[in-house]
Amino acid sequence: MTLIPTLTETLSRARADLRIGLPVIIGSQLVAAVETLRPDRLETIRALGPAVLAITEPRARTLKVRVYDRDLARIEVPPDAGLAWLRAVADPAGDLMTPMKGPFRSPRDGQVDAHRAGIALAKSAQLLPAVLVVPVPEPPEGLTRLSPGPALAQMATEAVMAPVADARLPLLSAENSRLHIFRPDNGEAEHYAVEIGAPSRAKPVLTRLHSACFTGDVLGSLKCDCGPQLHAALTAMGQAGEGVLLYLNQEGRGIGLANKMRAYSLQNQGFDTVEANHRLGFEDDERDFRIGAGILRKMGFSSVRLMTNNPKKVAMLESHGISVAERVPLITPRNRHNTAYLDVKAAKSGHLL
């Protein structure tokens, strides 16, 4: 029986299936991610019975769709609707060109746990949070199967971080440094910890929780303050002779690089960061900072001096057993490309700038 996949492993398999365009079975429903669905598979799915498109409440609000299920809305898929229609509802790229997409019909009754689990899976796969759902009393063989309740509960559970490898890695800001790799048990991306010097586990350590930003950290994008914050934190730790920088692979506030580029495209249309995320169907911030607390605990730290402008990070660490002895501001220079972005951070996300 040890060769049978656990629920966590089955969820990882289901996430991969959605990314490559395969549907999964959740309860008695067949669920497919709209973003990766192929036309031939759509035709096969539509032949199984009446379909609904499940989208999140923020996306529904944008489209003026009635929301009867709190955090999501269901839309009856018209008989003549094809993949282009589904993707136009799921993806806001063309909203300004074709703002009137309805009329939409939204069912009121019935269970929605399978729809909710499907959206959660799509989000964790870093796909647009829109899924096609069809009842299937006799599910096709060979597809990954999940029960909606246990799947939702497991996806809400904090991942367990396992140390994989570490090695000395001299940096420009601090030659006495080590890079630690941590792998979560849910099959998602690995996360990293840069340990500078030999910080004591008995006192608060200077710490930065930094979310990956390919555009800012690697390319030097001027649209955000991520790159300057990363280098300022490493420099401060190097000057102090010790510190821990956690590099968490949660690009674009947890929505992934592809969706982050979609958000940037919406920002070019005049929407701010939060508005763009909502139009895509995401929350303001989809990151899970419990990951940072878990890594710190694995490394033996229980108290930090946290380099952040985000009070939510402080509250999260405190609520997960990491004492924050001090919040250390991390203010970097503004430029004409990121001023509006920083203003939104302060006004809508509560950052202390």
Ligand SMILES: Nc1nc2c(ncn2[C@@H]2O[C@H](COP(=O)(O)OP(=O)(O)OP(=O)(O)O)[C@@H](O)[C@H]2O)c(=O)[nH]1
Contents of the next structure:
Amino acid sequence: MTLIPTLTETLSRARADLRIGLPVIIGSQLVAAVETLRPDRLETIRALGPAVLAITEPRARTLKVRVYDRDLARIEVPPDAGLAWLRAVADPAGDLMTPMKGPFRSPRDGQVDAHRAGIALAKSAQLLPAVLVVPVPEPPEGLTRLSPGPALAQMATEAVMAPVADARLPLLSAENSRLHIFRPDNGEAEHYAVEIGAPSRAKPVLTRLHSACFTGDVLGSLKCDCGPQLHAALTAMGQAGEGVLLYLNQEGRGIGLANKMRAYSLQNQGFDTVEANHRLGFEDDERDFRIGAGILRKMGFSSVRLMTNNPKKVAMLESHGISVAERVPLITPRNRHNTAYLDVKAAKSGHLL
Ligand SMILES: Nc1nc2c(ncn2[C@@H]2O[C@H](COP(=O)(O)OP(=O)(O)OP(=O)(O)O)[C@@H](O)[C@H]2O)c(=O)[nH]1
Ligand SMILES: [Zn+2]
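Same protein, different state: after the form predicted alone, show the form predicted together with the ligand.
Next comes the full complex, this chain leading.
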């Protein structure tokens, strides 16, 4: 085997580069994440040529920027615009106090694959989806290089999950349990499976796909239903004597904890959970639901009784080789902090509550 990095490995490097504030080269464009860009580097980048800022369609809608490229919009960066201007376009925190005023000039022509790949990389690095893009006919040495088309195609493929380690882990809710760790081949977060009892692989297994919620699962936040859902699922599996709970590290419906806190801050300004995601430039739900199906298949399960109120989880499993024999509702108590959130999930996200 050659020592030259594969595309998957190069993408993983590029993601790390953006997180630490290094630009990457995509095709013939230099691409930098606005969130991690430092002032001295911005100056060097601006000296290379005319820059555009690429943002997603939901962020563009908030800023009333014209969208000519379907899922993304480009804004010409004015000559006198500095880091504060770029950050104000990228980050909605100041939208209400100091609204961004146009007119924004949006180019219509040219290729946008590099911009699109840059935004996808920023999202997978759990950064704000806004990237500065400058054409570089002669790319500087030392930066990670990608081709836009193959990069986009590779990012859209399903990660391969490898079992890494597992051990017995007696739980309060189920003494006879094992924790399994799965590692994806794309350098992204590891995911966990709690196997309770010794469920048969030949019949539907009681299953929960739980997305990480540090605030709810660990801190006992009252703003969402995650903590109570996690414990209710484990308790039900303990009582049944068997089950599988997948703990998927897709915090904040896939946007990461930092962005989730940005979303909470917008919710404190009066926006609901879906509007907050959109103002930040994300879709309502950025989770890759294939991960859960992949882990279940790896564990030898092909049929589940799924504990969820989210019909999309059912549909996703069905379309990725896991049949859902039954949907088991998972209703937890309301309180004055989570009731509006639960109503929005029902009204806008199709949850059956
Ligand atoms: N972006 C964002 N994420 C949130 C917010 N509140 C909770 N979350 C995240 O939402 C996810 C909830 O995941 P789940 O409970 O597995 O999924 P679900 O889609 O609600 O479906 P159920 O199976 O019915 O619970 C977790 O990743 C939480 O961190 C919010 O206001 N904004
Ligand atoms: Zn939560």
